[in-house]
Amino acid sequence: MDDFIAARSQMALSLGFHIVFSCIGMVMPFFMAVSHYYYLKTNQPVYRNVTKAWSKGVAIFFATGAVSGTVLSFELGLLWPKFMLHAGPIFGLPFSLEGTAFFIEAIALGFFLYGWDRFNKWFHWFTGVVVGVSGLVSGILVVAANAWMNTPTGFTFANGQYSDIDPIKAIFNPAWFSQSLHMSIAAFAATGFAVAGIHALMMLKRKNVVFHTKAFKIAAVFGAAAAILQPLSGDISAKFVARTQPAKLAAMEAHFTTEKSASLIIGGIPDEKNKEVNYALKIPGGLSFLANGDFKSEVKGLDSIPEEERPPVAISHYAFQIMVALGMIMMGIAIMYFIAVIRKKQWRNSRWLLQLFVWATPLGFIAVEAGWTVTEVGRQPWIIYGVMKTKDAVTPMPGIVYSFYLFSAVYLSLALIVIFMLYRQIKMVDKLYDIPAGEQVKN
């Protein structure tokens, strides 16, 4: 592993791991505050308990979080100097405004945990409620960063100098909207499965079934709105993508030659060598109305493309096709929750209902991992699209290798360590909050 790959390796892992915490951070805070809601307005002791227990969850992704993206900043500028030498000046905006949300969150979530029977009940909820806003524009404010490198805009280029600048262009790039939207629909997804899978393990356990059953109606109902949502979002990303990413497009597809009526491939294997995909399922004129909402326009493939400024087409295709799969099931599942809720009352509390839950508990993050995938590889060779090239933004330091390997330690201890305690948080339920909030003991 030489140390351009060893870098791009590390901040893979950190990517990879921050976006579980931060996809937690935007979204569980939601739910915490509608159980909250519905003990205000109910009086229920078992959403008072819900609610405590889901903000000793958001306490510990909050921590988590803020660990793991304070390690990626200081990445930027260690292993990408070159690139931050340039694009800091641009794109410094949105990361101070991340910052000032970051500490309005943290405030916020301070008055929250220890604000229980000391502040007016309903002051005590809104800031629940600013947990959660202020975490989901922190998420949309880095992801408008990140839009920028796909669509960099806000400042003029010229004889290798950028001139011009204009950080508000920056943020409200072409792509923020998209991206922004994109996932903040995904993070309500794989969230909402992810608890509404854990909460419904415990129900078919039988443990704690009232805790649990309400617990789980209000994560499923987030997950499966976000993913008969998502649909939508992805089409409207496809579709920007298509016009002003016609590489990743075509990596996405393996689509090798411009054509019109292009089909759209479900699965397949790239050929790269003799620009086919075997073993693929053809849509004709599919790819064609995907990007462009007409079956027979046409589709640039990878043959109008430089060779040099190709993106790798197999990583990109697989992800691609991994994320639409996925995405594709828990639509599904979550029409038939919807149809379990509005008309089959008989199947909301099925064994075979709640074991799909269960097993759809990671396939929320799975896809938000290879929709990332998607997103960078298919930049590639570019770190500002069209701009510099990511190999020419890497760090000259040698040793990078070893970093790789110390912060893969980093990151695995931590996930280890999230691990039990999340383990640690469900095992005690029936000790600490199921039981009457009379009882509650205080913390």
Given for the second form:
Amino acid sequence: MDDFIAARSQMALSLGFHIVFSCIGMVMPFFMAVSHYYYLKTNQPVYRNVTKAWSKGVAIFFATGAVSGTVLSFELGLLWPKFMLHAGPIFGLPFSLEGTAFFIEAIALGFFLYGWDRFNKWFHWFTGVVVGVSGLVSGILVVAANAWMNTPTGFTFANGQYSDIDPIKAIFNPAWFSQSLHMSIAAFAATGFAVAGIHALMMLKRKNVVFHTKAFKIAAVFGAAAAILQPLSGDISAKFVARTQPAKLAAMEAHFTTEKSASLIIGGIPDEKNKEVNYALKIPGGLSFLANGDFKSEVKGLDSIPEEERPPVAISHYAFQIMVALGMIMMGIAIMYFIAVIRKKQWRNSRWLLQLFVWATPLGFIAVEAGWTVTEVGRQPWIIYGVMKTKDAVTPMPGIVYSFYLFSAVYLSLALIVIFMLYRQIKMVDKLYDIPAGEQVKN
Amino acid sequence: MTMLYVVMAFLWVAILLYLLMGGADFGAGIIELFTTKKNQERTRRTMYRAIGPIWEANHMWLIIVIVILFVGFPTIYTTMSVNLHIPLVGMLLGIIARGTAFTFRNYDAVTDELQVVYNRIFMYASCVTPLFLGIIAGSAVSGKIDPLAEGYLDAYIFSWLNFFSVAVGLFTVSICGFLASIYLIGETENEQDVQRFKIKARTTNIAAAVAGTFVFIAAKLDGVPLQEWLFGNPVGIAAIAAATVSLALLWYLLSKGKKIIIRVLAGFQITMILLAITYQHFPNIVLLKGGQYLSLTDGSAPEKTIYTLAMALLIGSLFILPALFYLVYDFQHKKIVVGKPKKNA
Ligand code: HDD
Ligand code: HEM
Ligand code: HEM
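For comparison with the form predicted on its own, please write out the form predicted in complex with the partner chain.
And the full complex, kicking off with our chain again.
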């Protein structure tokens, strides 16, 4: 592995790790706020227990999210100094606003975690909501920064000089809306399915059924609603990518030659040498429709892009297929869940529906990782699309390979510990939150 | 360009607050390491109560510093990132280990032997992190960074591995221990613990004095004109004099058992030391090999960026400061009024 690949892998690893924790840090506060609200309204202790149990899990995720985020803010410079030298003053503003949002989040979290029975109960509830809102705002801001790398605006680039810098224009770059929307919904879908899946498993095991049923419902409603919206927002993203980043669209669709009525390729194995996709399902005109809303329109293929500016096709294509497939599956489960809630009461606590949720536990997060792979790998070889190449941005320091091994080991062990601790939290639900029989409430 | 000064002021204050609050936070782990087994558990509980609610906020100061650097002063950020890569990674590993171990030990649902592992990691990481932090700060002003160096050792090792930087690292560690003991004196409820932390405050203060002497010796060895920076101008002399007087006062009040005023004095001393160091060569905060330097004024981002950054910081602090103040105040205040120790949430 050479140092350049190592730097890219380390960045991908760190972001791939951070994103899981930040999604949870962003979404769980909303789940807690709902459960907390029910507690304040109904006074049923089970809701208080759900809120508290969740908040302990969240504290673990917060800490891990915070340290991995801190590492990222250094890594941008440690790995990509030449990128940061120019990009910092242009796309840095969202990060400084994000700093404010994080700060508010951290303070509100202090109030929330340590504030039980200390403050006016609605003030305490409100601090929980603030945690969620500021987390969401941070997510949107940081994705706006990433969107700038895809559609850089707010500066003039000529003769290697960056001038006329306008940080506000840079935040509101063309991609910021479609990407932030898609990311925010993704966070809800992924976290909702993951949390619902875990509680569904416990319901199937008949452990603390009341507790887990309440928790499951809250998570499932959020997750399912998001999963239904996600393909719609994905469609907005795809149309946008078609307009602004033809190379990325061509790579993720494995669309080698420019043509009218381009067909949508589903699955298959791209063969980059012979410029074809084998064993794929092709829907004639589908890609033209997806990209431009017209079955007849022309879609640029990889052949319209200079050889040295083509992104890796296979990875982008597989990642995109995985994301879309999982998106469809999750939407299917979500629709069934809503049917169960609204029309078919007998489905509601049926084993098969719960089993479906258990099975779907990791899907959202796999889709998130796949989606980011599409965005990032599909932008290659550029770090700032059309302006700066990734290989020109990397640090001159030799030996990044070792740093990559080191960080891989650190993240791997952290991931294992967090999973282990989560397992222990769930196992302890019996002991910590068992509800005296008299207080049990029918759901 | 007044906005540039606003940004610089935020940078300076964020560094200071990270030193004070983050420092006390690191120091708590250091103190724990140097506490006998018998008392460790109690120290841990005191500390959890004292810093638990605000520790997330503490480490935000570091992030603010980094963001201000990469938005406003990209040359400084990137030069340090390249030439001080190794100590930065060392500090990051410390931050990861400390932050996660602190949370894991408080939130692990089962209390078993793993606690010992978390504690150990927490304590060692609490020493390593400020050590590297100090090394980085020392290197930034040591004049050893050579952006044009060709060889690996010259570019990436000797930039930070020298007597002066390491001495500053050790000094930082002892300062953190000192800040934590002073802080914890006001956080304990029984007289015995107060006595223990008083002793810790004295020993760490002596350790800081010894480490400070090393810094001077190392500066001589490495040719860093430290004396001139500190005593070469009236502001420096006044700041050092004020720090010395307040130190004497602090020792006196410590023996009198004043809990809050000694905090103010300790904070005042750190402020004066930072002022003395930064004043002399402001605005050239990073000194490079061969008399070159990176300046806060010449190397800053374009005016529009600085303007928006300053606005973001100003508006941000309108939200943050009152909330932070209320958080700290509430947890200080209620503890005294209510008086009963809180179970963790
Ligand atoms: C729960 C996760 C999830 C699900 C189910 C989907 N996505 Fe997605 N997708 C993401 C999670 C995600 C993501 C991780 O959040 C990305 C990466 C960058 C971004 O803004 O969102 C993303 C990026 C992304 C991009 C690239 C945007 C860019 O580079 O600017 C496109 C075109 C789509 N998605 C399209 C879709 C479609 C058509 C889906 C249909 C089902 C879909 N996504 C489901
Ligand atoms: C959290 C979700 C993200 C994931 C999973 C992710 C994933 C990746 C991957 C896979 C790469 C390597 C690309 C390659 O080697 O071909 C990469 C590179 C990179 N990403 Fe992201 N990314 C994420 C978000 C972001 C954000 C928000 C930013 C900045 C604001 C960012 C900045 C970068 C940079 C600077 C590189 C290195 C240059 C490059 O390879 O393009 N990423 N990321
Ligand atoms: C798509 C990519 C990203 C998203 C959606 C995201 C979102 C978030 C969210 C919501 C949090 C707070 C939640 C928590 O503490 O668990 C967080 C933490 C953090 N993130 Fe990210 N982030 C992303 C990428 C990045 C990048 C590229 C950087 C740095 C350059 C970064 C820096 C940080 C920092 C410093 C923190 C810790 C703040 C604290 O102490 O609370 N993040 N991120």
